[in-house]
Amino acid sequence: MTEYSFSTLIYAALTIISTIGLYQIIALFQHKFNTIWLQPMLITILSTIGILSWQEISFKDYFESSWALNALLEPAVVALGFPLYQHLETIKRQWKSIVFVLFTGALIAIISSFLITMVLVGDYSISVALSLKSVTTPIAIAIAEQLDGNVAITAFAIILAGFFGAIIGPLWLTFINVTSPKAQGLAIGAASHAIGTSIVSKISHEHTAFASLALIVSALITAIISPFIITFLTSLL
């Protein structure tokens, strides 16, 4: 039994140190070449597949043994509202027009991204699944299997637009001219939820404050009126 726990334990141990390393050394790499395609997070997700694929292990094993990686996300979004805080009065000041943007934007992207799917595809359930793909994964899975649609999808396309949004979204919004850190925040905050909240805290602490908030509203919002809104457009096709 002691045996067995030790080996458990160096398991666990290897596990952990491989996956915080092949992210620092792909993150060196962005650094000295200083491009946005060799995002850290994307590129050691894809690497970590392809190893657990080459390797045989499954993907039950993997987790388990990087338990304690996943026990950091819990500090780490609680780190995310300290700049939060510090903003707190200007989001008291501005909260009415904040909550009005997100709401709408969250409305937009239900709806279009709905219809679309539909349209396109014509399945239910990845309509289902790709409407909710600008929430953050606990909630949007949540609400997938309350309206039945493909939770796998879900997940897949919430990883997407987290990376997407990370990656293509600030350079875009400048691009169009959106300067603001507060607008930038928000955007990509409800665009790409966590991820992308992960990725701009690196621009200012301004960025980081506006897109936890835009994560944590534009989550409540969707959760609130996704199942009304589905519902109503399946009962219109």
Given for the second form:
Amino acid sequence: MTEYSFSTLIYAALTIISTIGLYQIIALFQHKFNTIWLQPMLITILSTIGILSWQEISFKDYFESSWALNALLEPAVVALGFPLYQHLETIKRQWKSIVFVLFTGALIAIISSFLITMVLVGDYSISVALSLKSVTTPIAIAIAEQLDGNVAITAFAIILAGFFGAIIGPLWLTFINVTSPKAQGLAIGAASHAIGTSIVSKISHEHTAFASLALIVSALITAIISPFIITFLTSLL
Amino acid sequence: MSFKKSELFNAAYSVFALISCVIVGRLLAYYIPTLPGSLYGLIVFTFTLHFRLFDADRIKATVIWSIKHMGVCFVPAGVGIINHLDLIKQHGIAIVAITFVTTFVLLTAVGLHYQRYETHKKSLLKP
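Having gone through the form predicted on its own, I am curious about the other one (the form predicted in complex with its partner chain); can you provide its structure?
So here's everything in the complex, that chain up top.
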């Protein structure tokens, strides 16, 4: 029994050290070559998937070994409260407009994703999954279950939306002349939740503050309005 | 040496602050299950700093370091995609395309809308 737990511990330590090591090496390359495609989180995830399938290691084993890393996610998200605190005064002054902008955004996101998926794929549970993809994982999963959405596809689409918005978002927003850090942060937080927020935190503190804010407010709004919108849209179709 | 000690103290202090907010967040999520614990924790952390329950100057360095490196914590959850490869093979292209397009629609809507509001506000302030 002790031997078993000792080797589990060694595996866990090795898994975590190699994950962090790989991540840091890619981060170093990204810094050196300055390209958006060398996103450390994305590349580490893809290479780990590659290694797991190649070595025929089950995800369950990997996830158990990397448990500690996953557990750090919670305090890491809590830490995003710091940039939010730094910009609290600005946010207080613009509270109403921020909520209004994010409410409209959530409405557009849910309706467009649900309808487009209904038309193209024609599957209700996938449509629900995609209409929730801009929301942070724990909330989206809870809503997906409540509305009989496909939970696995919800989780997958959330990660996709996180990377699309965070990697190409700043370039796209600058291209369409949205250059204000507040507007960029808000847009990326609303579209790409915690993954987006953690990636744009490299750009500026203002980005992080507004992205964290959008992450919270959008999640709340979506949790409240999505059941009504989806029931309503389903009754129309 | 004493500088080093105080740096270490600040790090421990920050860990304590973060963990207490995680715990309060979890309690809130248990009693009011609208938001997940981590988001409640984020809100609680913001307010404890705002009302000076924790000293922001002591916390700053550690928290900025954590945010800079938090990306690595998403890796295990992201690798979870491997469990759904069948579904992805079946509907992958549609899912990727729709996610791509609607994410851009949302980015554009929120970004333009908020920036328009900002410039409008500025032009009102000008004489």
